[in-house]
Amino acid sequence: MAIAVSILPSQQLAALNEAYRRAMSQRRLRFAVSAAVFVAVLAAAAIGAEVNLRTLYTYFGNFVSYFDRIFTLDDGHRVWTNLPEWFWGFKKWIKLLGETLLISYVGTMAGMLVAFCLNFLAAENTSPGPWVRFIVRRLLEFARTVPGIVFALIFVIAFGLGPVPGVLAIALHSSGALGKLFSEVVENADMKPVEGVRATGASWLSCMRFGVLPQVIGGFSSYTLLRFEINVREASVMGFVGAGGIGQELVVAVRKFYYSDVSAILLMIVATVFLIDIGTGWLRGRLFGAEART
Amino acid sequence: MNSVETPDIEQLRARHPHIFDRPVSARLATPAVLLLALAVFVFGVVDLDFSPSRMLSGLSQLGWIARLMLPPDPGSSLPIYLKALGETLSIAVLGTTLAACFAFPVSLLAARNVIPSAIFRFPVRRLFDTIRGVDTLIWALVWINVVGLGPFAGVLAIAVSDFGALGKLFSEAMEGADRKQVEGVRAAGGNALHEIRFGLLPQVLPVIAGQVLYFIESNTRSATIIGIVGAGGIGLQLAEQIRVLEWQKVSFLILMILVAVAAIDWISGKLRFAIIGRRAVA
C-alpha cells in the first residue's frame, strides 16, 4: 500500500517555512546572547580568580608528580611494596580516624534532636502560629547556610581546640540541613490521622506524637542516615581548623611533605567513607525500600 | 445501625495474630535499637570530652564573642572584602564550569545506554566515587601543593571534586533518557555518534544544565571555605579575622557571605526554571 505524501500549494508552504525560519532564529539568536553572556562571565571570572595557565602548564608536572611522590617510601621504592613502612602510623590513624567518625555520629545525633523538636514548629501545617514558623525557619536557614567550618573555626576559640567544637559545628549545621529536609517531610504527611487525634480532644503535643509522627519516622530516619554519611565526610576536615579527628594529621603530613603518610592517611578516609556509603546505603535499603537518593 | 459495637477483643485476637501476639524478639528490636544508639551517644558526648565545666566556660564564652560581634562592621577593608567575594564567586563559576567540560565526555563512557558493557563503566564509575570521596578541602591542599596559594588553586580544587559529583549525576541523567529517539536516529542510518548527537543530546541538556547552575550555586558555598586553607577567595579574610579576633569584621564576613549565596540562590532559580521550564530539579 503507497503512502502518499501530501504536498501543500507553494504559497502556503512558503509561509509556513517563513514561519519556522524566523522562530528558528529567533531561538538561535537567543542561544547565541546567552552563550555570549556565559563566555563573558567566564572570561570575568577567570580574570577574578587570577588565572594563569601559563601557571597551569609549567607546574602540571607537579601534579602528575604529586601523586607519584606520595606513593613513594622515603627510601625509594613504590608505597606498596613494604606495608608496615607505609601504614607505620596505622594504629594512632585508625584511632584519629574513630575520632571522626564518633565525632561526626554525635554531631549528627545531636542535630537530629534539634531538629526533630524544631521542625514541627517550622512545618506549615503543624506549626502553633505564623510567628514562630517565621522565626524558627530563619534560624534554620542561618545554620545551614553558614558553612560547618565557619562554625568549628569560632567554637575553637570559644571552646578551645579537640573534638569538642567539631562535634559542635557539625550539629550546628546538621541541625539546619535537616530541621528543614524534616518540616519538608511533615508538610507532606497526612493530617486526617491529626485530625482524628484532636477529635478525642489530645494536646497539640499529643497530636503530634500519634498522628504525625508514626506517618514520619521513616523519613525522618532515611534523612539522619544520609546527613550522618555527608557528616563523615566533613567530619575528616574539621581537623584542619583544630577540630579533632584525622584531618589534623593529614593537614600536618601535608604541609610537612611527609608525602607517604599523605597517601596513607587519604586512602584510609577514602577507604572510610566507601564503607560508610555502602553501609548507610544498605541500611536505607532494608529499613525504607529502595528510596531515591537526594 | 447506629450503636457502636462492643470490639470483640478475642476475635480481634484471633483475626491478627500478628498484631497481638508478636514475638519477643520483634517487640524488643526497636527499643533495642534505640538504646544502642543512645549508647554510644553517651559514649561518644564522655569520649570526646564534654565536660559540664568545659561547656559552661565554653558557651561564656561563646556569649562574650557575640556581643563583641554586634554590630557588624568592616572597618576600612569593604573593598577588600568586594574583591574577597568576587574571586570566591569567580572559583564557583570557573571551577563549576571546568568541572562540566571535562565530566560531560566522561560521564558519556559511564552510562549504560552510551556505553553497554559493564567492563568500561566499572572503572569510570569508580573513579567518579573516589573522587567525590575526598572533600574539596583536601583537593584543595593538593592544588596549593601544584600551583601556590591563591584563588587559582580553588578553582582547581572545585573542577576535580565537581568532576566526580556531576560525572555520577550526568551518567545518571543519560540513563533516564527515553530511547525512542535514539532508536529512530539509529532506523535513519546515523552512527553512533549520530544517536548521541541527535538523540541524547537534546534529551538531556536542559536536564545537564539545570545541574550545573544547582551545582554553581552550591558551590558558591564551598567556595567560600576554601580559603582556609589558602586558596583563595572570602575564607581567607574570614579564617584571618577570626585568628585576630576581630569579631566585628567576622560578623560582617558572615553577613556578606549569606547576603550572596541568597541572592546567587536567586539568581541561579529563575535561570534555572527558565531553561528546563517549572518542573523539579533531580
Given for the second form:
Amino acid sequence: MAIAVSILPSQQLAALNEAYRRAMSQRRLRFAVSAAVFVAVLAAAAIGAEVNLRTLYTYFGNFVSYFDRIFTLDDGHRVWTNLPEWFWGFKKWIKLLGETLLISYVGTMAGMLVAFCLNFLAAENTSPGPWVRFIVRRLLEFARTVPGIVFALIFVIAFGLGPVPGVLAIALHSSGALGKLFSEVVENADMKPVEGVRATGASWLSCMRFGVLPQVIGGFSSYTLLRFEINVREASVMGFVGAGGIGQELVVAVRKFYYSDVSAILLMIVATVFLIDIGTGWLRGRLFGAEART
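Please show me the structure of the same protein in the form predicted alone, now that we have looked at it in the form predicted in complex with its partner chain.
Shown next is a single chain and nothing more.
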C-alpha cells in the first residue's frame, strides 16, 4: 500500500526547527542551572558538615590496613587458612547472636502490638477526631525520631545492663516506625466496606475489625517482617551501650584490638542478616504470593 508523505514548505520547516532549537536550548539551560544548584548545595552541606577530602586522602591507607589486620591471625597467616583459630569463640558468639535475635523478635512483636493499637487512631480516614489524630501522630513521631541506641542508653541507666533495655528500646522505636507505616496503609484502604459495616449500626471498633483490617492485614505483616530484619541489625550494635547481644562482644574485640575476632563476629552478623532476608522474603512469598517477593 502506497503511503503519501506530505512535505511542508521550507519556511514552515524553518519555523518548526527554530522552535525546536529554542525549546532544547531552554531545556539544557534548566538542566545546567539545576546541576549548578545541586553542586552548590552539596558543597555547602559538605563544608557545613566539615567533610575534609584531604583528611580522607591522608588517612585512607589506615582504612585499608585495618581491613588487612582484621583478616590476619596473630601468627601472621590469613584467617581463612585456619578456620578453627578464626572462630575459636563460635559457641559463645552463637549464643550471643541468638540472644540478639530474641531481643529483636520480642522488641519487634511488642512494637508491632503498640503500633497496631494506635495506627487506626493516627490514620486520617479512621481516626475518631482531629485532636486524637494529632496527639497520636506526635507520640509516634517522638518514638521513631529518637534513635534506638539512644533509647537503649537511657534504659540501661534506668534498668541496668542486659537484654531488657535492648528489648524496650527496640519496642519503643518500632512502635513509632510501624505506627507510621501502618497508618499510611490504612489511609489507602477502600472505605466502602466501612460504610457498609457502619450502616448496620456497628461500633467504631467493629468497623475497623470487619471493614478495614481484612484489607490491610497483608501490608501490616509485610512491614513487620521488614522491621524485624532492620531490628536485628540495630540490636547488633545496642550491645555497645550494654543492652545485651553480640554487640557487647564486638565492642570488646574492637577496644582490645582483637582484629581477627572483629572480622569473625561481623561475618556471623552479616550471614545472619542474609539468612533473615532470605527467610522473610520466602515467608512473604508464601503468605502473599510471588509478587510480594519482588
